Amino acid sequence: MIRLDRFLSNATTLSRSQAQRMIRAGRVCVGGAEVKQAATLIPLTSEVVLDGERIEPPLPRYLMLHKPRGVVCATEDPTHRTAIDLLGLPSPAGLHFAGRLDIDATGLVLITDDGQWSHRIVSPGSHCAKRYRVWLADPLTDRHLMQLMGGVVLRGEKRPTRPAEAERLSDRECLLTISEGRYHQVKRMFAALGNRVIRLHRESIGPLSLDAELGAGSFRPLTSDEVAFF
(Lines of atoms letter the chains of each structure in order from A and count residues from 1; the text may use other names and numbers.)
(Lines give C-alpha, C1' and ligand atoms only; values in the text may rest on other atoms or scores of the structure.)
Protein backbone atom coordinates (compact mmCIF):
# COMPACT_ATOMS: atom_id res chain seq x y z
CA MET A 1 0.00 0.00 0.00
CA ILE A 2 1.09 3.57 -0.70
CA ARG A 3 -0.32 7.03 -0.01
CA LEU A 4 -2.06 8.51 -3.02
CA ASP A 5 0.02 11.69 -2.96
CA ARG A 6 3.22 9.65 -2.79
CA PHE A 7 2.04 7.44 -5.67
CA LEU A 8 1.54 10.54 -7.83
CA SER A 9 4.81 12.23 -6.88
CA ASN A 10 6.78 9.02 -7.47
CA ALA A 11 5.07 8.26 -10.79
CA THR A 12 5.16 11.79 -12.24
CA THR A 13 7.23 14.96 -12.12
CA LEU A 14 4.84 16.45 -9.55
CA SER A 15 6.14 17.41 -6.14
CA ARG A 16 4.34 15.98 -3.11
CA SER A 17 2.62 19.35 -2.42
CA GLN A 18 1.53 19.70 -6.06
CA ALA A 19 0.04 16.20 -5.97
CA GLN A 20 -1.83 17.03 -2.77
CA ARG A 21 -3.36 20.17 -4.32
CA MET A 22 -4.54 18.22 -7.37
CA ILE A 23 -6.09 15.54 -5.18
CA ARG A 24 -7.93 18.12 -3.04
CA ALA A 25 -9.19 19.79 -6.23
CA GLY A 26 -10.92 16.56 -7.28
CA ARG A 27 -8.68 15.97 -10.29
CA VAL A 28 -7.70 12.42 -9.27
CA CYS A 29 -9.72 9.22 -9.51
CA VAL A 30 -8.79 5.80 -8.14
CA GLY A 31 -10.59 2.79 -9.58
CA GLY A 32 -13.08 5.10 -11.24
CA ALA A 33 -13.98 6.98 -8.07
CA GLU A 34 -12.93 10.52 -7.20
CA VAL A 35 -10.61 10.70 -4.18
CA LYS A 36 -9.90 13.98 -2.37
CA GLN A 37 -7.84 12.72 0.57
CA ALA A 38 -4.09 12.78 -0.16
CA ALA A 39 -3.37 10.33 2.67
CA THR A 40 -5.64 7.64 1.19
CA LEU A 41 -3.76 4.32 1.04
CA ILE A 42 -4.02 2.48 -2.26
CA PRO A 43 -2.44 -0.68 -3.71
CA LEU A 44 0.41 -0.03 -6.15
CA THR A 45 -1.65 -1.84 -8.78
CA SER A 46 -4.54 0.66 -8.51
CA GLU A 47 -5.89 2.41 -11.60
CA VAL A 48 -5.06 6.06 -10.90
CA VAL A 49 -6.30 8.74 -13.31
CA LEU A 50 -5.23 12.40 -13.24
CA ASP A 51 -7.22 14.83 -15.40
CA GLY A 52 -8.51 11.92 -17.45
CA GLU A 53 -5.05 10.41 -18.07
CA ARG A 54 -4.09 7.12 -16.49
CA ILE A 55 -0.90 7.24 -14.40
CA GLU A 56 1.32 4.17 -14.59
CA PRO A 57 2.54 2.84 -11.23
CA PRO A 58 6.00 4.08 -10.21
CA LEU A 59 8.79 1.60 -10.78
CA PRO A 60 11.07 0.68 -7.86
CA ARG A 61 14.31 2.67 -7.83
CA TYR A 62 17.73 1.11 -7.29
CA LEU A 63 20.68 3.51 -7.09
CA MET A 64 24.44 3.24 -6.53
CA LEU A 65 26.04 6.24 -4.85
CA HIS A 66 29.72 7.04 -4.30
CA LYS A 67 29.40 8.69 -0.90
CA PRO A 68 31.96 11.37 -0.08
CA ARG A 69 33.22 12.37 3.38
CA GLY A 70 31.07 14.75 5.38
CA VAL A 71 27.76 13.43 4.04
CA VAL A 72 25.35 11.50 6.28
CA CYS A 73 23.28 8.49 5.27
CA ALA A 74 19.95 9.99 6.31
CA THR A 75 16.83 11.25 4.58
CA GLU A 76 16.97 14.51 6.55
CA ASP A 77 19.55 16.18 8.80
CA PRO A 78 19.46 19.68 10.27
CA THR A 79 23.24 20.12 10.20
CA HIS A 80 24.85 18.03 7.48
CA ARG A 81 24.23 17.39 3.82
CA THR A 82 22.56 14.02 3.30
CA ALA A 83 23.08 11.32 0.72
CA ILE A 84 19.50 11.93 -0.45
CA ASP A 85 20.39 15.60 -1.06
CA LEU A 86 23.16 14.48 -3.42
CA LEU A 87 20.63 12.72 -5.64
CA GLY A 88 18.71 15.90 -6.39
CA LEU A 89 15.61 13.92 -7.28
CA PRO A 90 12.24 15.71 -7.53
CA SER A 91 10.48 12.87 -5.66
CA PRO A 92 12.83 11.25 -3.11
CA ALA A 93 9.99 10.05 -0.85
CA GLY A 94 10.29 6.40 0.11
CA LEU A 95 14.00 6.11 -0.62
CA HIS A 96 16.14 4.50 2.07
CA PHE A 97 19.58 2.94 2.48
CA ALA A 98 20.51 -0.69 2.05
CA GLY A 99 23.43 -0.31 4.46
CA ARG A 100 24.69 3.01 5.80
CA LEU A 101 28.16 4.51 6.09
CA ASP A 102 29.43 6.83 8.84
CA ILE A 103 29.80 10.53 8.04
CA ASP A 104 33.60 10.24 7.68
CA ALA A 105 33.50 7.03 5.59
CA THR A 106 33.38 6.96 1.79
CA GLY A 107 32.39 4.54 -0.92
CA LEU A 108 29.51 2.39 -2.06
CA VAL A 109 26.03 3.12 -0.76
CA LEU A 110 22.89 1.49 -2.18
CA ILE A 111 19.63 3.45 -2.13
CA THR A 112 16.18 2.10 -3.01
CA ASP A 113 12.47 2.30 -2.28
CA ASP A 114 12.09 -1.49 -2.51
CA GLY A 115 11.92 -2.65 1.11
CA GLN A 116 12.08 -6.38 0.34
CA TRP A 117 15.19 -5.92 -1.79
CA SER A 118 17.02 -3.89 0.85
CA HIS A 119 16.01 -6.38 3.54
CA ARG A 120 17.78 -9.15 1.64
CA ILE A 121 20.97 -7.08 1.85
CA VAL A 122 20.88 -5.84 5.44
CA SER A 123 19.12 -8.72 7.19
CA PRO A 124 21.50 -10.38 9.70
CA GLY A 125 20.53 -13.77 8.32
CA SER A 126 21.67 -12.90 4.81
CA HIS A 127 25.39 -12.66 5.77
CA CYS A 128 25.91 -10.31 2.82
CA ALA A 129 29.65 -9.68 2.49
CA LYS A 130 30.95 -6.09 2.44
CA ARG A 131 34.54 -5.25 1.49
CA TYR A 132 36.30 -2.21 2.94
CA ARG A 133 39.66 -0.59 2.28
CA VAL A 134 40.98 0.47 5.66
CA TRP A 135 43.79 2.87 6.56
CA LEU A 136 45.16 2.58 10.10
CA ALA A 137 47.02 4.75 12.58
CA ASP A 138 49.44 1.97 13.54
CA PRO A 139 51.02 -0.97 11.68
CA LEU A 140 48.92 -4.11 11.23
CA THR A 141 50.74 -7.20 12.50
CA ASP A 142 50.41 -10.84 11.46
CA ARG A 143 48.82 -11.52 14.84
CA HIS A 144 46.20 -8.87 14.20
CA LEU A 145 45.37 -10.43 10.82
CA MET A 146 44.89 -13.82 12.46
CA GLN A 147 42.61 -12.26 15.08
CA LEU A 148 40.48 -10.59 12.44
CA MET A 149 40.15 -13.83 10.50
CA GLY A 150 39.25 -15.76 13.65
CA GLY A 151 36.76 -13.32 15.16
CA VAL A 152 37.19 -10.36 17.50
CA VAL A 153 35.30 -9.63 20.72
CA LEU A 154 34.11 -6.03 20.53
CA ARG A 155 34.03 -3.78 23.54
CA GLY A 156 30.75 -4.18 25.43
CA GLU A 157 29.88 -7.46 23.69
CA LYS A 158 30.41 -11.11 24.56
CA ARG A 159 29.91 -12.77 21.18
CA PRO A 160 32.90 -12.46 18.82
CA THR A 161 32.50 -11.17 15.30
CA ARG A 162 32.11 -13.65 12.47
CA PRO A 163 35.42 -14.61 10.85
CA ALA A 164 36.52 -11.93 8.38
CA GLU A 165 38.70 -11.95 5.29
CA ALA A 166 41.73 -9.72 5.80
CA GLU A 167 44.48 -8.85 3.35
CA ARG A 168 47.36 -6.55 4.28
CA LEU A 169 48.23 -4.14 1.45
CA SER A 170 50.90 -2.24 3.39
CA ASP A 171 51.85 -1.71 7.02
CA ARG A 172 48.90 0.58 7.61
CA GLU A 173 46.45 -0.39 4.86
CA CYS A 174 44.35 -3.50 4.37
CA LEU A 175 41.25 -4.94 2.77
CA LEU A 176 38.66 -6.26 5.20
CA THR A 177 35.58 -8.26 4.21
CA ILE A 178 32.89 -8.82 6.82
CA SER A 179 29.46 -10.48 6.64
CA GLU A 180 27.81 -8.69 9.55
CA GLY A 181 26.54 -5.18 10.15
CA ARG A 182 27.13 -4.40 13.80
CA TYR A 183 27.24 -0.79 14.93
CA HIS A 184 30.49 0.88 13.72
CA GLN A 185 31.81 -2.67 13.32
CA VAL A 186 34.99 -2.07 11.31
CA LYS A 187 36.22 0.72 13.57
CA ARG A 188 35.38 -1.30 16.67
CA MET A 189 37.18 -4.39 15.35
CA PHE A 190 40.43 -2.50 14.97
CA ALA A 191 39.88 -0.69 18.27
CA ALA A 192 39.67 -4.13 19.91
CA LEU A 193 43.15 -4.80 18.50
CA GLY A 194 44.49 -1.56 19.95
CA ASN A 195 44.55 0.22 16.59
CA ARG A 196 42.54 3.08 15.10
CA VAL A 197 40.90 3.53 11.71
CA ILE A 198 41.86 6.86 10.16
CA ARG A 199 40.10 6.32 6.82
CA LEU A 200 37.44 3.88 5.65
CA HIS A 201 36.17 3.22 2.12
CA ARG A 202 33.57 0.61 1.15
CA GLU A 203 34.42 -1.03 -2.16
CA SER A 204 31.68 -3.63 -2.54
CA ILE A 205 28.47 -5.10 -1.18
CA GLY A 206 27.98 -8.75 -2.08
CA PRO A 207 29.01 -9.23 -5.72
CA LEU A 208 28.39 -5.55 -6.52
CA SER A 209 31.44 -3.27 -6.64
CA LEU A 210 31.49 0.51 -6.72
CA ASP A 211 31.59 1.73 -10.32
CA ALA A 212 35.11 3.05 -10.92
CA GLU A 213 33.69 5.78 -13.20
CA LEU A 214 31.59 7.29 -10.41
CA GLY A 215 33.32 10.23 -8.78
CA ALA A 216 32.67 11.09 -5.15
CA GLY A 217 29.14 12.46 -4.83
CA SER A 218 27.95 10.87 -8.09
CA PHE A 219 25.34 8.16 -8.54
CA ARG A 220 23.70 6.03 -11.20
CA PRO A 221 20.81 3.55 -11.43
CA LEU A 222 21.67 -0.09 -11.08
CA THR A 223 21.31 -2.29 -14.13
CA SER A 224 18.72 -5.07 -14.09
CA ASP A 225 21.54 -7.62 -13.73
CA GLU A 226 22.92 -5.72 -10.70
CA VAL A 227 19.50 -5.56 -9.08
CA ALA A 228 19.21 -9.33 -9.54
CA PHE A 229 22.39 -9.89 -7.48
CA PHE A 230 20.28 -9.63 -4.32
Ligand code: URA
Second form
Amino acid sequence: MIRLDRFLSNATTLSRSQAQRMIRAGRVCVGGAEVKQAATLIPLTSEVVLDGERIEPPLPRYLMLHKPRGVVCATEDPTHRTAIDLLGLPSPAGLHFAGRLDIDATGLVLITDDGQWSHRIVSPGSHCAKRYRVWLADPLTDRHLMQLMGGVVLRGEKRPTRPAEAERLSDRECLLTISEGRYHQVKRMFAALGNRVIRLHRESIGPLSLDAELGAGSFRPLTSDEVAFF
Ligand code: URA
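Switching forms now, from the form predicted alone to the form predicted in complex with this ligand, please provide the structure.
To see the whole picture, the full complex is given below, headed by that same chain.
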Protein backbone atom coordinates (compact mmCIF):
# COMPACT_ATOMS: atom_id res chain seq x y z
CA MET A 1 0.00 0.00 0.00
CA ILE A 2 1.13 3.54 -0.70
CA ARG A 3 -0.23 6.97 0.26
CA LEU A 4 -2.10 8.59 -2.58
CA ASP A 5 0.02 11.76 -2.51
CA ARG A 6 3.20 9.65 -2.59
CA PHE A 7 1.84 7.58 -5.48
CA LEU A 8 1.30 10.78 -7.47
CA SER A 9 4.60 12.46 -6.59
CA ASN A 10 6.61 9.29 -7.27
CA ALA A 11 4.81 8.63 -10.55
CA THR A 12 4.92 12.19 -11.94
CA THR A 13 7.07 15.31 -11.70
CA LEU A 14 4.70 16.77 -9.08
CA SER A 15 6.08 17.54 -5.64
CA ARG A 16 4.31 16.02 -2.66
CA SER A 17 2.65 19.33 -1.74
CA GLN A 18 1.46 19.94 -5.31
CA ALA A 19 -0.02 16.43 -5.32
CA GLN A 20 -1.75 17.14 -2.00
CA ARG A 21 -3.29 20.35 -3.35
CA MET A 22 -4.62 18.53 -6.40
CA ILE A 23 -6.10 15.76 -4.28
CA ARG A 24 -7.77 18.29 -1.96
CA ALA A 25 -9.18 20.10 -4.99
CA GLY A 26 -10.99 16.91 -6.04
CA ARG A 27 -8.92 16.41 -9.20
CA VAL A 28 -7.93 12.81 -8.37
CA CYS A 29 -10.00 9.62 -8.63
CA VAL A 30 -9.00 6.17 -7.43
CA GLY A 31 -10.85 3.21 -8.93
CA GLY A 32 -13.45 5.60 -10.34
CA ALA A 33 -14.21 7.41 -7.06
CA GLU A 34 -13.02 10.87 -6.08
CA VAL A 35 -10.59 10.80 -3.14
CA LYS A 36 -9.84 14.04 -1.28
CA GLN A 37 -7.61 12.70 1.51
CA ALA A 38 -3.91 12.78 0.53
CA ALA A 39 -3.04 10.22 3.21
CA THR A 40 -5.43 7.57 1.84
CA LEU A 41 -3.58 4.28 1.46
CA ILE A 42 -4.09 2.60 -1.88
CA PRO A 43 -2.68 -0.54 -3.52
CA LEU A 44 0.15 0.21 -5.99
CA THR A 45 -1.97 -1.41 -8.70
CA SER A 46 -4.86 1.07 -8.24
CA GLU A 47 -6.32 2.92 -11.17
CA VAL A 48 -5.39 6.53 -10.33
CA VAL A 49 -6.73 9.28 -12.58
CA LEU A 50 -5.68 12.94 -12.42
CA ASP A 51 -7.75 15.48 -14.38
CA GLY A 52 -9.20 12.59 -16.39
CA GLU A 53 -5.79 11.09 -17.27
CA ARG A 54 -4.64 7.68 -16.03
CA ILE A 55 -1.39 7.82 -14.02
CA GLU A 56 0.80 4.74 -14.32
CA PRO A 57 2.03 3.41 -10.96
CA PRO A 58 5.44 4.69 -9.87
CA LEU A 59 8.36 2.40 -10.59
CA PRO A 60 10.61 1.49 -7.69
CA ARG A 61 13.72 3.66 -7.57
CA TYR A 62 17.26 2.28 -7.47
CA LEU A 63 20.14 4.76 -7.33
CA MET A 64 23.90 4.65 -6.88
CA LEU A 65 25.48 7.64 -5.19
CA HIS A 66 29.15 8.54 -4.90
CA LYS A 67 29.00 9.78 -1.32
CA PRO A 68 31.40 12.58 -0.51
CA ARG A 69 32.95 13.20 2.93
CA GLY A 70 30.90 15.21 5.42
CA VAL A 71 27.52 13.91 4.24
CA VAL A 72 25.48 11.60 6.47
CA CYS A 73 23.59 8.51 5.34
CA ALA A 74 20.33 9.54 7.02
CA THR A 75 16.99 10.77 5.78
CA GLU A 76 17.11 13.78 8.15
CA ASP A 77 19.84 15.36 10.22
CA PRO A 78 19.72 18.55 12.29
CA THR A 79 23.29 19.64 11.45
CA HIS A 80 24.70 17.84 8.45
CA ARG A 81 23.76 17.53 4.81
CA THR A 82 22.20 14.14 4.16
CA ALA A 83 22.76 11.82 1.22
CA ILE A 84 19.04 12.16 0.48
CA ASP A 85 19.40 15.98 0.28
CA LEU A 86 22.16 15.47 -2.28
CA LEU A 87 19.73 13.76 -4.64
CA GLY A 88 17.57 16.89 -4.81
CA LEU A 89 14.52 14.79 -5.70
CA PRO A 90 11.04 16.35 -5.45
CA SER A 91 9.67 13.26 -3.65
CA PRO A 92 12.36 11.49 -1.63
CA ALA A 93 9.82 9.86 0.74
CA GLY A 94 10.34 6.14 1.08
CA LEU A 95 13.95 6.20 -0.05
CA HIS A 96 16.43 4.46 2.23
CA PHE A 97 19.98 3.12 2.17
CA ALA A 98 21.01 -0.41 1.29
CA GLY A 99 23.94 -0.07 3.69
CA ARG A 100 25.25 3.15 5.19
CA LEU A 101 28.66 4.77 5.19
CA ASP A 102 30.11 6.83 8.05
CA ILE A 103 30.12 10.61 7.68
CA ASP A 104 33.88 10.64 6.97
CA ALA A 105 33.77 7.71 4.51
CA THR A 106 33.32 8.09 0.75
CA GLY A 107 32.18 5.90 -2.12
CA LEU A 108 29.35 3.68 -3.23
CA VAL A 109 25.98 4.02 -1.52
CA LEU A 110 22.85 2.34 -2.87
CA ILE A 111 19.53 4.11 -2.30
CA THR A 112 16.11 2.64 -3.04
CA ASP A 113 12.46 2.57 -2.04
CA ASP A 114 12.27 -1.21 -2.60
CA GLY A 115 12.54 -2.71 0.87
CA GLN A 116 12.77 -6.30 -0.34
CA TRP A 117 15.67 -5.47 -2.63
CA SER A 118 17.62 -3.61 0.07
CA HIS A 119 16.92 -6.44 2.51
CA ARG A 120 18.65 -8.87 0.16
CA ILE A 121 21.76 -6.67 0.35
CA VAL A 122 21.87 -5.83 4.05
CA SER A 123 20.33 -8.82 5.78
CA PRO A 124 22.99 -10.56 7.89
CA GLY A 125 22.31 -13.88 6.17
CA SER A 126 23.04 -12.52 2.69
CA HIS A 127 26.81 -12.20 3.34
CA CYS A 128 26.95 -9.63 0.56
CA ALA A 129 30.61 -8.70 -0.12
CA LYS A 130 31.62 -5.04 0.26
CA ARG A 131 35.03 -3.92 -0.94
CA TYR A 132 36.73 -0.97 0.74
CA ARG A 133 39.91 0.89 -0.02
CA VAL A 134 41.51 1.68 3.30
CA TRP A 135 44.22 4.20 4.19
CA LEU A 136 45.93 3.56 7.54
CA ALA A 137 47.84 5.57 10.10
CA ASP A 138 50.47 2.85 10.57
CA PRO A 139 52.07 0.29 8.25
CA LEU A 140 50.15 -2.90 7.64
CA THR A 141 52.16 -5.98 8.58
CA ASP A 142 51.89 -9.44 7.01
CA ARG A 143 50.67 -10.71 10.36
CA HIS A 144 47.83 -8.19 10.36
CA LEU A 145 46.86 -9.19 6.82
CA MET A 146 46.67 -12.82 7.93
CA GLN A 147 44.59 -11.83 10.98
CA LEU A 148 42.12 -9.87 8.82
CA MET A 149 41.76 -12.85 6.52
CA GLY A 150 41.22 -15.24 9.41
CA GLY A 151 38.81 -13.03 11.39
CA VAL A 152 39.42 -10.66 14.27
CA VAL A 153 37.55 -10.14 17.53
CA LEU A 154 36.17 -6.60 17.73
CA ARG A 155 36.23 -4.72 21.00
CA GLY A 156 33.12 -5.51 23.04
CA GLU A 157 32.25 -8.56 20.94
CA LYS A 158 32.94 -12.27 21.32
CA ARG A 159 32.38 -13.68 17.85
CA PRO A 160 35.24 -13.02 15.42
CA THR A 161 34.53 -11.32 12.10
CA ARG A 162 33.95 -13.58 9.13
CA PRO A 163 37.07 -14.25 7.07
CA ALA A 164 37.84 -11.23 4.87
CA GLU A 165 39.87 -10.73 1.72
CA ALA A 166 42.76 -8.36 2.25
CA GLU A 167 45.23 -7.13 -0.33
CA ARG A 168 48.09 -4.73 0.42
CA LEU A 169 48.35 -1.86 -2.07
CA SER A 170 51.18 -0.04 -0.31
CA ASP A 171 52.68 0.25 3.15
CA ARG A 172 49.63 2.00 4.62
CA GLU A 173 46.96 1.20 2.06
CA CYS A 174 44.93 -1.93 1.33
CA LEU A 175 41.76 -3.35 -0.17
CA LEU A 176 39.51 -5.11 2.31
CA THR A 177 36.45 -7.13 1.31
CA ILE A 178 34.06 -8.06 4.10
CA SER A 179 30.80 -9.98 3.97
CA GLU A 180 29.15 -8.57 7.08
CA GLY A 181 27.90 -5.15 8.11
CA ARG A 182 28.70 -4.70 11.77
CA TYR A 183 28.71 -1.20 13.24
CA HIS A 184 31.82 0.72 12.01
CA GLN A 185 33.18 -2.67 11.07
CA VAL A 186 36.23 -1.73 9.00
CA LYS A 187 37.47 0.89 11.46
CA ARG A 188 36.97 -1.49 14.35
CA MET A 189 38.77 -4.34 12.56
CA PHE A 190 41.87 -2.21 12.19
CA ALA A 191 41.49 -0.81 15.71
CA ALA A 192 41.52 -4.42 16.96
CA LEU A 193 44.93 -4.77 15.32
CA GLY A 194 46.23 -1.57 16.94
CA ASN A 195 46.04 0.43 13.71
CA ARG A 196 43.75 3.33 12.71
CA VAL A 197 41.78 4.03 9.53
CA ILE A 198 42.42 7.55 8.29
CA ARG A 199 40.42 7.31 5.08
CA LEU A 200 37.79 4.83 3.89
CA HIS A 201 36.26 4.49 0.44
CA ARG A 202 33.70 1.85 -0.61
CA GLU A 203 34.43 0.61 -4.11
CA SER A 204 31.80 -2.07 -4.54
CA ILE A 205 28.83 -3.91 -3.11
CA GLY A 206 28.48 -7.46 -4.41
CA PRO A 207 29.15 -7.42 -8.16
CA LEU A 208 28.24 -3.72 -8.40
CA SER A 209 31.16 -1.24 -8.53
CA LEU A 210 31.01 2.51 -8.12
CA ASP A 211 30.73 4.04 -11.61
CA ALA A 212 34.07 5.72 -12.33
CA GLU A 213 32.22 8.47 -14.22
CA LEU A 214 30.39 9.57 -11.07
CA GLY A 215 32.22 12.35 -9.27
CA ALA A 216 31.81 12.74 -5.51
CA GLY A 217 28.28 13.96 -4.80
CA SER A 218 26.83 12.63 -8.08
CA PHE A 219 24.33 9.83 -8.54
CA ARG A 220 22.63 7.88 -11.29
CA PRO A 221 19.83 5.31 -11.56
CA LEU A 222 20.92 1.69 -11.71
CA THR A 223 20.41 -0.14 -14.98
CA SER A 224 17.95 -3.05 -14.96
CA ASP A 225 20.91 -5.45 -15.16
CA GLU A 226 22.44 -3.84 -12.06
CA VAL A 227 19.14 -4.03 -10.17
CA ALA A 228 19.00 -7.73 -11.03
CA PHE A 229 22.37 -8.37 -9.33
CA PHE A 230 20.57 -8.57 -5.99
N1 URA B 1 33.06 0.24 8.09
C2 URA B 1 33.30 1.40 8.74
O3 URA B 1 34.02 1.43 9.71
N4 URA B 1 32.71 2.51 8.27
C5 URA B 1 31.93 2.55 7.18
O6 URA B 1 31.43 3.61 6.79
C7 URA B 1 31.70 1.34 6.51
C8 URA B 1 32.28 0.20 6.98
